[in-house]
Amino acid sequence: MQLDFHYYATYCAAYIAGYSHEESLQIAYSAQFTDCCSRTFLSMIGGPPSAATTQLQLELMEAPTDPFGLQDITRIWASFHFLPGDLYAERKGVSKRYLRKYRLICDTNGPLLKDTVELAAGRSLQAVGIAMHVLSDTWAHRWFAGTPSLVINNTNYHFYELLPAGDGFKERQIEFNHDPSGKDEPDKGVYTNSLYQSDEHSIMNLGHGRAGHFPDYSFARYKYLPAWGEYREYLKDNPSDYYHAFCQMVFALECLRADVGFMTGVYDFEAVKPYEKRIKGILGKRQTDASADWKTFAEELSGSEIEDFDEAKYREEYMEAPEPGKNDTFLGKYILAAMAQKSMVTNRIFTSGNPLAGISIDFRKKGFAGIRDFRRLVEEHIRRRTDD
């Protein structure tokens, strides 16, 4: 998904769920900032590099793809953008190496989604925003994995868009190109994707790179043969999926606001029903950026002006805060929430017997041992318990 959904649509979901205008803005900012919090940004503000929730294109191109480098990439992308649907999935007749990658395929309504939403319970609005980003992306990034893998993420020429035609749809084969400076052209069915690389671990084979930005567009309906799918055709209906994502966000946000348990597979269609036609109209409109339409709807919904997203909005506050007080700034709270999410997902992957995201140690049982940056997360956990 993109800024239009992560920022403006998330604001709408939060407001419908009962959060105030200011609270909704903070949740929406945190959801979108998950696509911005790179090591480059963290280095600029003096933040811990292990709090990175994304990697810039240049960072990815320079990232090592040895086992440790691949684990680092997987920790980021599986934790925040391609949440695994079933860490214990079975598949007959495959190697253990293949099965480990297969188990990282992103899907909706898995156990890790429940863990993600409930991890944000009783925590900051920043934690809530991160959880909403992760939830939304399970719908857009479904059936791709957040680890570089040709045998899982590759696509081929059998990739067809389904275009509305009368009471049904007509098929049009998508034309992919590899010009990074080129623009997607929905009217022509031309989209940019990553260059084919036969190297299993090439960064070109991360996530939905082989399908480009196309899976991020809410209007997209398509069928294709995923590399892991045994040559079976899979259908993705983004207008429907994105509507489910929105209604699931509303339900999750209601649960978090009321401090009650979250259940997967539940959508608050009733709360969203008064706005159903408007939302579905935005989702189905053939445009690569729906921000203007979502913004207009958001402002009509709350009666308040929705400021444009500004990545640098909270940067100075964090940089100017004294060290003991950095955790209490907006970005300080975001950093703690990001490390908590990454730590949780890494732990779940590791304890499932899968080493692709690296080693995870439960400090409550064995004491602190690991990446130095995470000590602040441990200290914050201890402080919260003391305060309670």
Second form
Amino acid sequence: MQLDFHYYATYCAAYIAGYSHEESLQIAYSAQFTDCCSRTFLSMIGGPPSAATTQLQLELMEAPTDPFGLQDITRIWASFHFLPGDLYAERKGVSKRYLRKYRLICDTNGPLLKDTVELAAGRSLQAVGIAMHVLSDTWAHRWFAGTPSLVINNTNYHFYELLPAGDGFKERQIEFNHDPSGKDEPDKGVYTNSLYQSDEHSIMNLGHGRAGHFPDYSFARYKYLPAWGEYREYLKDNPSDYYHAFCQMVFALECLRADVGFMTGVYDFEAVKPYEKRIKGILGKRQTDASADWKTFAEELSGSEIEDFDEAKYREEYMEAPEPGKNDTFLGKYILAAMAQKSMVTNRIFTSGNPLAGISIDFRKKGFAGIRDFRRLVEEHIRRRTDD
Amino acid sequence: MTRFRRIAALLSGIAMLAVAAALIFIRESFAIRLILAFIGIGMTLRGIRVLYFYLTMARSMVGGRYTLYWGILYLDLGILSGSLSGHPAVYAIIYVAALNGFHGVVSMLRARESRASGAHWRFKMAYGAIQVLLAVAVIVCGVVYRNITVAIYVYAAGLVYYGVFNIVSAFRRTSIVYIQ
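Form predicted together with the partner chain structure, per the form predicted on its own context:
Let's see the whole complex now, leading with the same chain.
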């Protein structure tokens, strides 16, 4: 998903769920910031590199694709943007190597989603925002995996957009190009995607790169042959999926606010019903950026002005804070929440017997080991337990 | 291009330059065998690697059968390279030239495809065109004029070109689309 949904739609969902304007802004900011918190940004502010929730294009270009490099890439993308749907999925007649990649396919309403939302319970608004980003992306990015893999993420010429025509739809084959400076043209059905690379671990085969930005457009309805789909055609209905994502976000936020357990597969359609027509109108409109429409709706909803997203908003606060107090700044709380999410997802993937996200060590049993950045998470965990 | 690929391109470029130099200074018959060994081992290893990838991964992928076809093709070409070393040099010359020519045609077709989809294509087209020209030159020298020595020199010149091309690629900036 893009800024229009991660920032403005998340704000709307939070407000409908009962959060105040200020709280909703913080949640929305954190949700969108998950697409901005790169190692480059963290090194600029003096933050721990392991808290990165995304990778910039330049970082991806230089990212090594040896086993350790792939684990690093997978930890980021699987934890925040392509949450695996079923880490224990079975498939007959495939190698173990293939099955490991297959089990990282993102899907909605998986056990990891429940863990993600529950991880945010009783924690900061920043943790809530990260959870909402992850939840939203399970709907937009479903059927792709957050690890470089040709055999999972590839697409081919069989990619058709379904355009509304009368009571039904007409098909139009999508034309993909690789022009780095080109813009997507929804009217003509021309979109940019990543270049075909036969190397299994090429960065071009990460996530939904082979489908371009298309899965992130709320108006998109399409059918295609996922590389793992055994030649079965899969239909993706983004207007419906995004509406489900919104209603699920509202439910999740209500659960977090009331501190009650979250369940997957539950959507608060009732709370969203008064705004259904408006929201579906925004989602169905053919535009590559729906920010203006969402912003207008959000401001009407709350009666407050919604400032534009500014990646650097909380930068100075973090940089100027003294070392012991950094964890209490906005970005400090975000960093802790991001590391907790990454740690949790990596642990789940590792304990399922899949080494693709790296090794996870339970510090309570074996003491602290591994990436030094995570010591701050351990210390925060100990501090919280002491305070409780 | 990642840092690892740049280093690999640089090293393979240097290796090609070294082999080209060796071809110029060693005996003709040994040079032919060296060329065939170079190609044969490379193709065979590549074929094995591609077939292994097919068996463990690509057979479960939509369109994975093309990986099988490529793997079989590489392996066959590698074995064929090895079997030609005992035959008259002219057959080896034809084989090597045909291989390069085919590779050049494929590069040009891929360049055309890249051009149609808006990606960079000129470099690839030039590479393919020069491969085809070198293949023609090798055949003319080795088969038409029956001058094996000159054919080897032309092939060595081709290796110098590929080597320099690889080295230049290693330092070239690439603006390829990555989708976030």
